[in-house]
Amino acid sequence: MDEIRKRAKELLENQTAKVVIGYGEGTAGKTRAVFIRKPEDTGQLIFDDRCEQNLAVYLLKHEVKHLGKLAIIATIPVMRTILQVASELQLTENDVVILGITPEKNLIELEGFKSVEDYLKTQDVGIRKEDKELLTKLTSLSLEEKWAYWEEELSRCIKCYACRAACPMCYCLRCFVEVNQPQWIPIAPNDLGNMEWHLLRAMHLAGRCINCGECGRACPVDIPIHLLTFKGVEDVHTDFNVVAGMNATMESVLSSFKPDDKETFIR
C-alpha cells in the first residue's frame, strides 16, 4: 500500500498524472473509487482483497476524463478492460499511466500497452472457478430449462441499470434502452422487457466481454447476469479464437469477417 500510494504522490507532483483512480475506503466496510487530486491525499489510497471494482468504468466518463492525464490502479480486469477499449479506438497510450497491481498484491508500472499484452500473456484470464461450475451446469440443460432458468431470474430485474453502469464496456453516450422514438425496451420493468434489455445487452457484449464480473456484482437483486456475458466469452473463444481484452489493436469479432472463419455457430 505504502508503494502505491507513494508512486501515485510521485506521479501527481511532477505532473506526470493530473489525477490518480484507485481505491479508498467506503462506508460499511467497503471499499469505493477515489480521484486523487492532490499529492497530500494520496493517503486515501488503499488496496486489500476487498478491492475487486473496475476501476476503469471511469476512464471515459466525460466528467473524468477531461481533468487531465490520468493515472489508474490497474487489476487484471482493469488492464484488460484499458486494451479493450484502445481497439475501440476510445483512448490511446498517452491518455493513461497504468500503476498495475499483481494477483500478489505488487505494483508494477506498465510502459505502454505492448507491456501490458506481454504482462497479461503470464496470467491466468479465465473465469472464476464458480462461474465456470455454474456455467456448466446451465450448459448441460435442454433449451426449454434454460429458457425457464433465465424467465426466473431476469422477472426479478427492476431496471436499475446498474449492470449497465458497472460495466466498463458499456460506455455509449446514449443506451439504446433511452431511446423513446421508437421505444425499443418497455421502460417498466415486465417479463418481455426484462429479457429484451438482458440479451441485448448480453449481445452488444460479445467479443468484448473480458469477464470481470462487475455486472452481476451491481445487481441489488442478485442476479446472476455475467454468465450471460461470460457465456459469450466462452463462444466466441470456441467458434473465433479469440480473448478480449488482450491486445489494443484486436478487430470487432461481430463486426469483421475472415473466410477461414468457423461456421459452427450457425446452428
The other form holds:
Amino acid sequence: MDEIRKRAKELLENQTAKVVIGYGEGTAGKTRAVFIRKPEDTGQLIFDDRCEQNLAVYLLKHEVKHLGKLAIIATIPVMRTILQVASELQLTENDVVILGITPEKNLIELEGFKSVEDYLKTQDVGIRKEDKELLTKLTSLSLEEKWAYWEEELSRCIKCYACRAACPMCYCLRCFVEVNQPQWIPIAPNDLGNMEWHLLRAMHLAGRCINCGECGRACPVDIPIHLLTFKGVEDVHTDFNVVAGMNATMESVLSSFKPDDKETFIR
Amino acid sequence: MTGTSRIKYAPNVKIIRFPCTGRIDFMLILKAFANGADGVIVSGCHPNDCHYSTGNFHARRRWMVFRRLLEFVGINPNRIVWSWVSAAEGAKWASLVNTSTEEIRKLGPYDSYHKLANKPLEKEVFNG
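Which structure goes with the form predicted together with its partner chain, now that we have seen the form predicted alone?
Below: every chain and molecule of the assembly, starting with the one above.
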C-alpha cells in the first residue's frame, strides 16, 4: 500500500500524470474509486481484498479524460480492459500510466501495452471458479428450466442500467437501448423489455467482455447478469479461439470473420 | 425462382426483406417472437456470394454467438431455422419453408415467449 502511495505521489509531483485513479475508503466498510490530483492526497489510496471494482470504466469518461493524463491502479481485469478498449481505438499508450497490481498485491511498473500483454500471458485470466460452477450448472439445465430461471431472475430487473454504467466496454455515447424511433426496447421495466435489454447487452459485449464481473456486482437486485456476458466469453473462445483483452491490436471478434468459420446449424 | 417456377409452398411465412443478412440485427429476430411468431427462418446468400462481399460472413459469426446465448437463456434454438438460399434456388426455398413449417408446428405455439411479450404492464404504465 505504501508502495502504491509513494509511486502515485512521484507521478503527481513530477507531473507524469495529472490524476491517479485508485481505491479509497468508502462508506459502510466498502471501497470507492478516488481521483487523486494533489501529491499530498495520495494518503487516501488503499488496496486490499475489497478493491474489486474495475476502475478502467473511468478512463473513457469524458469528465475524467479531460483532467489530463491519467494514471490508474490496474489489477488484472483493469489491464485487460485497457488492452481491449485500446484495440477498439478508444485509448492509446500515451493516455494512461499503468500502475499494475499483481494478485499478490505487489506493485509492478508496466511500460507500454506490450509489457502488459507479456505480463497477462503469464497470469490466470479465466472466469472465477464460483462463476464457472454456476455457468456449468445453468448450462446443464433443460431449456424449460433455463427459461424459468432467467424469466424469474430478469423479472426483478428495475432497468436502472447500473450494469451498463459499471461496464468499461459500454462507452457508446448513445446506447442502442435509447433508440426511441421506433422504441427499440420498452423503457419501463417489464418482463419483455428486461429480457431484450439483457440479451442485447450480452450480444454487444460478446467477444469484448473481459469477465471482470463488474455488471453483476453493480446490480442492485443481485441478478447474476454477468453470467450472460461470461457465456459469450466462453463461446467466443470455443468458436473462434479468441480471448478478449489480451492484445491491444487485435481485431474485434464480431466485426471480423474468417471465411472458414465453422458452424453446424446453417442448412 | 420459387414463384416464377410455380412451386407451391406453405403459406405460413411472412417475408421480411433485408438488403443483406449482415443487416439482420439479432434483436429483429427476437422482435418476431415478441410479435407473435412461433418460429423464424433466417436466410440469405451463400458465403462467398455476398453482394456486399462480406455481409454474410459477419452475420454467420454473430449468429454462432447469438444461437448459443439463446440456448443459455432457454429459448429453443430450433425455433430459428438458418439457411443459405440463393436467388436461383427456388426449389430449396420451397422445401425449406415446408420442412421448417412442419418442424415448428411440432414445437407448437411459442407460448412462453408470447406470455412474456403480452404482460400487461406496459399498457398500464403508458395508458394510465
